[in-house]
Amino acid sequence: MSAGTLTAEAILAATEEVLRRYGPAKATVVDVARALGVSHGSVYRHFPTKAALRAAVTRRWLERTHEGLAEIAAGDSPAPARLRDWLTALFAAKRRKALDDPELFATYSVLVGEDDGVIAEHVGHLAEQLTRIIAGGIAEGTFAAAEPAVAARAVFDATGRFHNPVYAAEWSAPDIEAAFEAVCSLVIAGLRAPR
């Protein structure tokens, strides 16, 4: 690849492969450039620092991991069903990533820990989606919450065992599905408007 045709997307794809091959502790910008057949200066024209490159690849991974969640949040099904579907999709996506490719998941867990800004931004997007679902439930009379954004963050925190990478080792436990269903049911019941 020539430096003239080098794109940010190509660099991110190569970075992911380099991270897979060498791990986050040993992967360098020079390794990425070598994989692309360009100078490391060409990579730095797109990403000014190694940290910026690693943050971009982390952001890309998080976005791919959570594809479809925004569509669920924006759907028109009743809010309780939408909330359950959203939480189920989030857990399934995280679990799939952790169990299908544990080495790459571990690599991204390290990268996620390096940049709080990427995580804060990402969690903010997820909380906005939850807020939309809860606000919709309030509007339709199925949920009662004084502040949808506060309730959304509480839901996110209450379900952390099923999406926070710290708990990934538990996601293959035989009783994890039952535990997830119990927490979902409890959260949804807690949001329900009195009849």
The other form holds:
2 protein chains.
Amino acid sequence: MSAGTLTAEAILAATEEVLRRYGPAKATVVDVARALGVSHGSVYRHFPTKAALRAAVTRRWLERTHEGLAEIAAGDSPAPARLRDWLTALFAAKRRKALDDPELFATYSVLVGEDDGVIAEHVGHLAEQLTRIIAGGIAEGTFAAAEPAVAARAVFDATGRFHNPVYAAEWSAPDIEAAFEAVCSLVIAGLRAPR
Amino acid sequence: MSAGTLTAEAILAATEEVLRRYGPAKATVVDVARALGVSHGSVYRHFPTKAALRAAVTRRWLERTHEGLAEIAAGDSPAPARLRDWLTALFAAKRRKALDDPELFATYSVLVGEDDGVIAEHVGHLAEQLTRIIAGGIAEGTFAAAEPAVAARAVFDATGRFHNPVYAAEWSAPDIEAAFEAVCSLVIAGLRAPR
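Given the form predicted on its own, corresponding form predicted together with a further copy of the same chain:
Next comes the full complex, and the chain you just saw is listed first.
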């Protein structure tokens, strides 16, 4: 591959393959360059440091994992149903990633943990979507909350067992669906405006 | 020390010291016996296997960590206040253990993770206490829940960020108290009977 055709996307795809093959502890920028048949200088022209490359590939993976969630948050169904759909979709996406390709999931869990900035940005995006749903509920009169952003973060924290990768080993347990339903119902009830 | 005076409690105390000194990966029953000046056979008379000894010391540590919680659960203040007190005491106890002696906390986190039976028993005890509080709330008319035991488990799951050791690194964050308050209020609101 000539340096002229080397795109950031091609580098990220190759980086994911290298991470899969060597694991997050051993994968290097030189391995990525070798996989692409380019010099490591060509890779550094797109990503100035190894950390920047790892953050970019992690961000890309997180975006891929959570595609579709923003659309649910922006929907126009009643907020309680929309919140349930959003939490269900988040759990389903995480669980699919964890169970379909456990090695890659573990690799990305390490990468996510390496970079506080990437986590903060990611949680920030999800919290914004939750805030949008809760603010919509307040506007339509189904939810009550003094501060939608605070309530959003509480919902995110309260449902951590169903999206935080540290719990991935529990996501194939037989009672996990029932546990999810119970927590989901509890937090939605907690947001409901008094009738 | 002669074998005659060797109590289970002395073995457990010595095991904790050995775990602290060598770490959970390296500590052996022989180390425990040496620390006590007895043969490893004397230790095995009290605990038939290394796993049994580790489970017993873990159980003892968990009980010590959570002393006082059962009394709160059995109290007679209104259930919403009692639930808040209980969750606050649980978080405070866990946080104190994690921050005061991080090495021992990490050691016990490894041990707890080693034995599914010990975790299940421990979570079972805490869930029983939560069930008692929630059932009390239903009886006095402050809480509504179809199945107190299911609601109890949902409350336990929803507050995991404030008691599960995997989150210990976050317990000294400046915003952790506010996050705890927000989740606590959300779950208590979620249990409230319609007014």
